[in-house]
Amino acid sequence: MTAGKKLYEGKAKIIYATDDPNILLTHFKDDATAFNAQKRGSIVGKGEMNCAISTHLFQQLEAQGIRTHWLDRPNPNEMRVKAVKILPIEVVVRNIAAGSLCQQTGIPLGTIFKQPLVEFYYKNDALGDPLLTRDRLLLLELATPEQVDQLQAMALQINQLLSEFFQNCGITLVDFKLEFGLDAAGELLLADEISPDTCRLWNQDVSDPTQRVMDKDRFRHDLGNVEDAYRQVLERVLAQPIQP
């Protein structure tokens, strides 16, 4: 299966059409951008790497029963995924205090949770991406009551079951994004990626608040050495086994 026409291209990938209507061919680029793209810049290997990390992960979710978009990773930086409408809606799983909720709240950052929160934000660059409550999603008419209750459940088991995964990698999974789709039957699948562009990620071996982090923050903020720590994030990843 070769890829066909260009339907979208965003800040870290390229979705092609396929000779397959319901199928899709996502390609990962090595691409970086923060800030709502105000800054930009590239990772060497990142588009190979996520690929890769969010091929495990998806596989490792979907023997839990988490259903996804995933189908295959036919190339390097290549994912075949099945052909789903995209939620606009981007839902923020936060474990641990971090990143824009302690600038918008004073929480000082390391604070631990005593349960995860679960924030949803409109998927729209022109309009920041803003944090949405659950009457003005309903509002915008971006998801229904009962995909709402649906998105909130599965974000909360996805978090359970990243955090034990990453917990078994030396990994503490701060807070993360995750986007979800409608397939053609109007099921909700999780699609887009998880990374450590979409994921906030810390290594338990390090308790230097720089020196720790493992994810896209490294090139936010330039703290230096992001290739080494994507790199580090997949072969623990990948050295995980499959299990349900």
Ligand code: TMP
Given for the second form:
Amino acid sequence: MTAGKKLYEGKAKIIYATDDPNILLTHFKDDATAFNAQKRGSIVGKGEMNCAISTHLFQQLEAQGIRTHWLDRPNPNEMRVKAVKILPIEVVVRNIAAGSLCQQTGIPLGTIFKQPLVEFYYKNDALGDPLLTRDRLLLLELATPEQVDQLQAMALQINQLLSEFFQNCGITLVDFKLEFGLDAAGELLLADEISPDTCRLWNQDVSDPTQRVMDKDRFRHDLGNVEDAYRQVLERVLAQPIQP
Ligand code: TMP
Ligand code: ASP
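Alt. form predicted together with ligand TMP, vs. the form predicted on its own above:
Starting with the chain above, the whole complex follows.
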């Protein structure tokens, strides 16, 4: 699989064209950023680990009926995906209070919700990815009302499937961010990646609130042992066979 023209370079990935206009090649980088790229660094081996974790999770979700952009993983840090038009919306699902939700609402860290919370953020670095209301999202014409309903429903379904998957790994899925794209037929597909860069994952074997963190919060908050945490997630994820 040879990469064609570079189409886009983001903070953690590079997207290349291929000889098939319906297929793109995603290259996962070791680069890490946080707080809208105010903090920059690198996590050794992250590209390969996130590509492998995302591959396994996309395959698992596909086996359970979720349509994703994933095609295959021709190289350790490269994924072939269906070409989709990415919606400029970050869909966040939260099961437990953490991160910006705690900062913005005062809800204590670790509060377990009776029902998952689904939020939409505007994927726009210049504006700092602000939280959107449904009406703002529609005003900006980022999606149709039907698509918003479908995003909400897909996000909740994916949350159920991923929460159960991570539970089997001895990991609590605290929250995560999803991106979706439209294929040529206008169907919504799950896109981007699902990895410790885009999820909060807590080790159920550990109660200490710092030690249990297995995700990018280790990098964001300088908690150390970032690579080890990603490696642990990789090993536990790959140990779970894909099940329908
Ligand atoms: P937040 O608490 O900072 O809003 O993050 C919620 C979830 O979304 C968390 O699992 C981390 C993930 N996330 C991303 O994947 N990309 C981002 O740019 C941000 C801000 C969060
Ligand atoms: N990926 C985002 C950034 O750099 C934020 C984050 O994940 O915390 O800017």
